[in-house]
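Take a look at this single chain in structure tokens; it is the form predicted on its own.
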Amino acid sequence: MLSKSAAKAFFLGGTALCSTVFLGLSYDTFQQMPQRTNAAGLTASVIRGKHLWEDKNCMGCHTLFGEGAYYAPELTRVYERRGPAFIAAQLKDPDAMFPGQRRMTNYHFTDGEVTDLVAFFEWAQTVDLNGFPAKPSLGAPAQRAASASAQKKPQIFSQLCVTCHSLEGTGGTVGPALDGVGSRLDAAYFERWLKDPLAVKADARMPKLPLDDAQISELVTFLSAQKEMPR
């Protein structure tokens, strides 16, 4: 059994050791923070986007960095998953993107505010979170052997179009499936439709998306290649 003086020395020594380890680890953490949080990427636009995220209480529905609510999608890597075109369109007019389905409030963001939020989400995915959130380990759907969609899908298709449309059983159900669409419609129609759906069909549910000429051309080529399989 320790004497009173030995117990006191043991306590003081243990406290000093633990305090030293704590301070050392804290120092090491602060040394790593700028790199792990990509502090160099914190532009004025990113900071404004962060303030909008807080002012609009986005965390009341969404999760970011593992914190927030689970009513709406997790957004830590939404920039990688959906891309800037989808994010901008969703922020600009949520109802147009998912008519009658989504419940996201339309905050009537200005173009500048949309740009700042997109910049914030782009920065968020560069933060080193030790692999969080993990990518889902879902098996790829079976592909038909001679399917034209076996060609590489354009990034904008995988980020934006599959939100509403499906191809070979994968994607959304808001819009029609795109299997064999190249056999039913021609390239000229695709181009007109992608530039302004409402100009082609006044009651179209698909909104005018923020697509540039290069993205439209890429999508026209891809959709035109989706032919019906011979029976």
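Because the structure is predicted, anything quoted here is derived from the model rather than measured. Positions refer to the first chain, counted from 1. Heads up, when I say rigid core I mean the largest set of C-alphas that superpose within 1.5 Å between the two forms. First, how it differs from the form predicted together with heme C.
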Contents of the next structure:
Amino acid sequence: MLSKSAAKAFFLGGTALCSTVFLGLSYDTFQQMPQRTNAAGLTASVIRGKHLWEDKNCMGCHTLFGEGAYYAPELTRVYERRGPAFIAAQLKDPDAMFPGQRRMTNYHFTDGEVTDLVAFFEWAQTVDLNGFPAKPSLGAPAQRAASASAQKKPQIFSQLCVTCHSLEGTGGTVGPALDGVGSRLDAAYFERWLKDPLAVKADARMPKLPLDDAQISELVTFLSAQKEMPR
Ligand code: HEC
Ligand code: HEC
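Now that we've seen the form predicted on its own, could you pull up the form predicted together with heme C?
Next comes the full complex, and the chain you just saw is listed first.
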């Protein structure tokens, strides 16, 4: 049995030791904070995007860093998942991206505001969250298939075009399947179409997407190579 004074010393010593460890670890965490939050990446544009995120109450439907509502997709890694062109198109005209589905508010953002929000999402994915959110485990066969087809497809195609178009049986159904489209249409048409669908067809339902020249030429090459398989 401990004597009364030994118990007291044990209690005080233990408290002092644990407090020291606690304060030391807290100090260490605060030291790491600027690096973990990528504070250096907080440009004026990112900060304006953050304020838009708050003012427009995007969290009323979305989560970011796991916080918010569960009506709409988690957005912490949306920049990596969807890429800047998709995000810009979604913010400019949400209805055009998902016609007739769950609704996202059209905020009628200016181009500058869209750029700021895209910058905010680009920053958000650089924050060190100890691996949150975890990538879904699709199992080995699905991952092998995904990486095999990802090699042939331009990244912008997998991020943006598959929302509405399918290829080899996977993708959206808003637009026509693009299998064999290179046998039906030629490179010049693809280029005009991707630059501005409405200039080609007055009643086009495909929105004008924010693509740069390099992405357009990559897509034109890719689409032209989608030849009809001889049966
Ligand atoms: C009324 C609810 C609602 C609000 C408010 C809202 N969104 Fe959305 N958002 C959605 C829905 C629903 C989708 C998904 C559309 C679908 O899958 O049919 C979406 C999709 C997105 C996507 C694409 C996500 C992905 O993985 O495809 C981005 C980016 C996005 N929203 C950003 C924002 C931003 C930024 C704000 C605030 C300015 C905002 N949203 C406010 C409902 C909302
Ligand atoms: C929001 C939905 C949507 C997105 C995103 C989209 N498209 Fe489309 N696309 C359509 C629709 C709908 C049509 C059918 C023509 C029309 O009425 O606009 C179409 C038509 C096409 C056609 C002509 C196909 C044919 O058989 O006539 C091509 C080629 C095409 N899209 C390529 C693309 C590429 C490449 C991307 C990615 C950069 C893309 N689309 C993104 C909706 C979309």
